[in-house]
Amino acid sequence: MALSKKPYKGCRDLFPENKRTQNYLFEMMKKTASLHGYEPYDGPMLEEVSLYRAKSGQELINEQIYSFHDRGDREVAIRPEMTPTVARMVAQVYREIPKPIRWYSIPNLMRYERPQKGRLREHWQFNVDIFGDNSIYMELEVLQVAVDLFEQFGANQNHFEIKINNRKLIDHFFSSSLSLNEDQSLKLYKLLDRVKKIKPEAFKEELAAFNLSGKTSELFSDYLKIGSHKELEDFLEKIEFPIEKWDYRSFFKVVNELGLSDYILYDPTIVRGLDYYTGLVFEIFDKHPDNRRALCGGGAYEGLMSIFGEDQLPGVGFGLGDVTLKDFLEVHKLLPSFTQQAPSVFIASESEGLASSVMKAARFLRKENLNTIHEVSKLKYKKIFQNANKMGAKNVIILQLNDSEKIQLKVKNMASGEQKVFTMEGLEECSNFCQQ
């Protein structure tokens, strides 16, 4: 029986045009990363699975990790997320370099889930963490940096939204207001992350088991109808919220002074799912009919380094799958055609016997740096002209033999039109001509 051609389920192949695309995004991903200041990092593809059995949740480790025993019977796992990873590497090295340490990395990534729109099991992440001190001011450079990157993509804030929340606010309310024990807050949270994908008589119904009644089922009704920064404030000055927890007077000021109001807003539901998250946390969501669903998410954290017996040092990331950028990109036309390949040049030649000119004119080109394609057989004119444009070739030459039977370079741009021959001995002003 013959094997299939398809990749394995929830994976891609990327042809040619795929990866242009995913390149590009990496690309705008890598710049917007340096110009922050952050430096890349990796990590390996394998992980002893009690990384994340330690702090990324249950969900996790019992139905999205690819697991497996290997020869030395050690419990190891594909990567499903990288925030462990970066943890446990920053954990070598934090007490010997300058802080804060801001690293980044688009891993390669595996989590056992159904294939849909926006989702794969395997995919690229963009991550980008920064460790030092526990401020405000961590979460609104991480936050500038998410923005920062859309924003180079051409979007802006009629594009998409960042939904918050804070997880000490929420610890409060829950254990302060509520009174809830630490497992009914843990349950409580797993129902708020799944309210959004479940219907209201289903979230009325499991929200019942909690036993919420009178001031308690008051509070949270209210909770639920926080829609505004003012409506926030007046809420955590009603359950005495203490600020020390979280600063979110300063913090939504310091939104206003760097221009990010027009994004971000509060929402009650936002919580995210994995465990280690203890302050901000945010979802960065589409706001195109076609494509309504978060984009990303992350958060601050700061316990994880505890699971390496190091000191706590808090750190605040976030991290965006390509699957699900390239979707955002396409349904808002802010995405270019990668169809064509587009080399600075395509060179060929329409004489006989010319295979290694045509090869050694190219081989000069590329050390002149131009993106160069060359065909040794002999092609008609109109032909060579074809090629290259299906190409998207940026320039034209082609080898021809004039009267001396010397050998001539004849260059198109095809973009002007402008036309020049040049000789063999000619090709550094052939090089210049192409890169102007």
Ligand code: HAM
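Just so we're on the same page, rigid core means the largest C-alpha set that superposes within 1.5 Å between forms. Residue numbers count along the first chain shown, from 1. Keep in mind the model is a prediction, meaning the values are calculated, not measured. Compared with the form predicted together with ligand HAM:
- In the core-superposed comparison between the two forms, residue 392 has its Cα shifted by at least 2 Å.
- Relative to the superposed core, residue 360 shifts its CA atom by 2 Å or more between the two forms.
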Second form
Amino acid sequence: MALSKKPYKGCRDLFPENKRTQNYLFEMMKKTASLHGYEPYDGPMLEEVSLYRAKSGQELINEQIYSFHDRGDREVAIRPEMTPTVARMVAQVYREIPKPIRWYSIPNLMRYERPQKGRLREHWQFNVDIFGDNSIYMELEVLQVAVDLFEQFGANQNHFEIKINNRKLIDHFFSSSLSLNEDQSLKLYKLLDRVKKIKPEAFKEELAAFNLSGKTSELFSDYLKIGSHKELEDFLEKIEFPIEKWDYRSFFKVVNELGLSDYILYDPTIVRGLDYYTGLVFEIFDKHPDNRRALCGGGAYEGLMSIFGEDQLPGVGFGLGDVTLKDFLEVHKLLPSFTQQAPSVFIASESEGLASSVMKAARFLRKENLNTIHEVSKLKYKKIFQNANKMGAKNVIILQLNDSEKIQLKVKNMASGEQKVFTMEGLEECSNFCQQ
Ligand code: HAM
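With the form predicted alone already on screen, would you show the form predicted together with ligand HAM?
Up next: the whole complex, starting with the chain shown before.
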């Protein structure tokens, strides 16, 4: 039986037209990251599973990871995310390099997911991370990078919103106000993470397992109702949240001062599925009703260095996937169309036996930095122009034999219509003509 031509389930074949679009997304990511002083890094595609087991969480390990035993019986995984890798790399060098460390990457990741719109088994993810301290300024810097990227694409507050929460706040609320132990807290985190994905009855049913009663049950529903910064402040005062854990007043003040308040709002249901976050957590959502997916997710983490036996070096960062970003730009009509790059020169021959001369001349022109497409088989004059036009070539060169059987290069500038004839010895002048 013939093999399927389709790629593996949930993976994409990126044909040149798809790759052109993806390159545009990547270029904008790189540009935004470097404008903020972030440096590119990369890591291996395979990591030992223990790296993810340490802090990424059960969902990733049990349901999403592609893992296997290598020939040396090491348990390895194709990277499902980049944060553990960047933390591992930072742990090697952070003592020697100036801080804060600002790094970015665009890795290809694999997760065993149920493929659907906006969710595949393979995606590319823009990762932006800063390591240094755990101030609100680092958190806001990273949020600014994300906003700047969207603005570079022409998006604004009508197109996307950033929903934030803070793990310190939730931890305090769960342990001090709801008197939940660590295990129960973790379970309630997971339930909150799914609240918008499951039916209200199912949520209620699962919540019943936590035995919240009377005052604690009321507090929990008050928590879920927080919809504004004022309500958040009132709630935090009510539960006597120690402001030194998260200075939310300063955070929102700076949000205002930076002009980000149209983008950033508090949402009690944002908790994030990954275990390593310890402070700010956030997700960026598309506001378009046809694409209500998370475009980006991130947060602050303090303890990742400890898994490598190192001192604490807090980090904040985010991951932004190419699949949802492309859907976002498409649905808001912010994605330009890209055509194949037009060659500077299309070169072919009209006479028999000139293939190697065509290739030789093309090689010379490429060395002169002219993008050149060559055709080795003999073509009719009309066909040469048809092919060149299809590609949008700027110059057409036809190799012919003149009356004394000597090769000549007939060149036409397609925009001006100007024509000239050169010899193989005069390729330098021919190149100068094509550079015009
Ligand atoms: P994450 O929320 O798992 O975070 O993924 C971040 C973003 O990657 C999502 O919002 C989504 O755009 C995209 N994404 C994730 N999974 C898929 C998928 N199966 N198909 C398509 N797109 C997907 C992390 O991975 C964190 N490590 C991000 C981070 C960096 N936190 C701190 N630094």
